[in-house]
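Take a look at this single chain in structure tokens; it is the form predicted alone.
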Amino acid sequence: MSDQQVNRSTQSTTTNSGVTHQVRVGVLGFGGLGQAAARVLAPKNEMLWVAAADKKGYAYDSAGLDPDRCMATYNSQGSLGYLDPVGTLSNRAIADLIEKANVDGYFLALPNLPNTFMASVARQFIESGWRGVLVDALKRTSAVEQLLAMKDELQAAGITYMAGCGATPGLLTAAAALAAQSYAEIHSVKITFGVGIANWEAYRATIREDIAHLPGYDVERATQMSDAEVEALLDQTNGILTLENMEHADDLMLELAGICERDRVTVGGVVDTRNPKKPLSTNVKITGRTFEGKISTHTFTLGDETSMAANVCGPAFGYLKAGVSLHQRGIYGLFTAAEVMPQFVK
């Protein structure tokens, strides 16, 4: 452990929003997501990671993990169960963690293949009888309705949890609800989106989601795909994964912050899986009716230089934060990121 750490796992904070101590945080899945969000947390001093989980293990040390050797451990090993000394190799990771790790707040950095995967988690921390907060990165319309119909069970079990907390869903979301506040009524809302990765093979599971959102792909079929299938179909189309219209939360999230109905919401982008520029800007345009009648648009452009990994990230622990104020005032159940303004972590 680093000199750096050691130091900030004695400290303590106070901020504006009401947390009064550090915030212990989880990150579970440790593939590209997970690895990015390790190195969010590492210069924070309002939070410290203390635990991780993949398929075959976990890792938690109550004073802080060192991410470059997590991460070393992991794509040498196949699994944070590997870490001497702090690792145990388990076949039910996610359920063993829960039950040893005295953490604040997890950040879900799982795939969500199958599509109830996300909502079978939540249901392994409200059946273990764990209070906090849970925030994730989910995009399906579909998986944000499974933990909806979950909202008097997570209330119920004192779980504070934040959904759809990404960059779409989640950034670009909360900012199509900000700017939606200049209009008296809202005509539509387009999400468009540019991601580039050098690799796809650092993000399989993210990309294999984009991939069920193709014509002629599904959920499964995108589940039951090999990596070599996938390269295959990389391969037949230069690593561009071009996606309209797709199944994504965004459209549920501003409906039941009473934005707009769903069906003004669009969703869509240019994923380059060999190349780390983005292929376009992503972006949110917003038009609406002003009261004066007239009819205007609002663009809000994430800068090129962010990567996906920044625009989930930051944002998932931004909510995280704002969960934990919640959770500490008692207020437990089901949020989404166009209802709680996140809060920045410093």
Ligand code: NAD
Second form
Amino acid sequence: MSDQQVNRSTQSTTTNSGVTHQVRVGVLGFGGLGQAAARVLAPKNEMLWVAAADKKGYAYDSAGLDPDRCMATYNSQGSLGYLDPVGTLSNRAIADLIEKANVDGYFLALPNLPNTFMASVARQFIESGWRGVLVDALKRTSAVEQLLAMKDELQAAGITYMAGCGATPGLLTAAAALAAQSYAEIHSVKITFGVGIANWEAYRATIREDIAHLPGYDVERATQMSDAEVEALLDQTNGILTLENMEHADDLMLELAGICERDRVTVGGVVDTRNPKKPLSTNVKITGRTFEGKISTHTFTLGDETSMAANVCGPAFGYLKAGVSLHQRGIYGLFTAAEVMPQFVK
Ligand code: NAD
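Alt. form predicted in complex with this ligand, vs. the form predicted alone above:
Entire complex below, previous chain first.
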């Protein structure tokens, strides 16, 4: 652990949201997004990264984990369980970590494969008696619907669950909810994303879940594909995945927030798995009618230099902070990125 981390772990912070101590954060899943999350948290004073789990083990240090050491161990040995002396190998890493660690909020950077996996993790938290804040970056409408059905149980368990808090759904859905305020009626919300990554292995779950949206594929088929089969598919398309009319929870989230009916929301995009440069600029276009009867379109475009990881992990922790302030006020249950403002984490 670096000196900087030792110092940070003893700090206590009062924030503009009324959050009165440094938030102890755990990250479940230590692949592409989980590792980026650790790096995003490293310079923050209001949050301290203390716990992480992968499929084969977990690491927990109440004084703070070192992202470089964690990444070196995970990427060379395949699990945080090998991290000396704070790692533990386990084939029930999430359950063990929930039991052992003192954590205020978790970012669930886990694959949602099968499509019921995240809901099963939420159930594990409920059944364990743990209380705190959970944040996910779920994508599919049907996956968020499963959590919605657990709203009352989450509330009774004292869990504040923030769903769909990545980039899309997440940042772009929230931007649509904000842009909608200029209009008396919303006609369409059109999200188009461009993602560039140097190699698909850095984000295996993300790419498998995207393949599941291609014509002729579904979640089950994409889950069962071997790495060699994924590579063969990407070879055929020169590494490019073009996605249209995706089943994305932005639609459900905007409907729940009272912005528009879900059939007015469309999501598609292009993913280049062989080039970190974005194939197109990610944007959301919100078209509506003003009270004067004018039809207009607001466009919110992300900077091309911002990576998928920056646009997912930044909002995820912004919503974690917002979730902590709700939790501290005794407000539990399920919230989405379209109904709560994220708070900036310092
Ligand atoms: P990844 O494949 O790179 O990593 C997954 C990690 O989860 C690995 O560390 C693996 O060991 C761990 N894991 C798997 N099963 C586990 C288990 N049972 N217990 C504990 N750990 C387990 O994944 P990724 O590409 O970083 O994607 C993570 C999720 O983020 C995906 O569901 C993806 O769709 C989602 N995502 C959302 C957005 C958005 O904007 N909303 C954008 C990108 C990715």
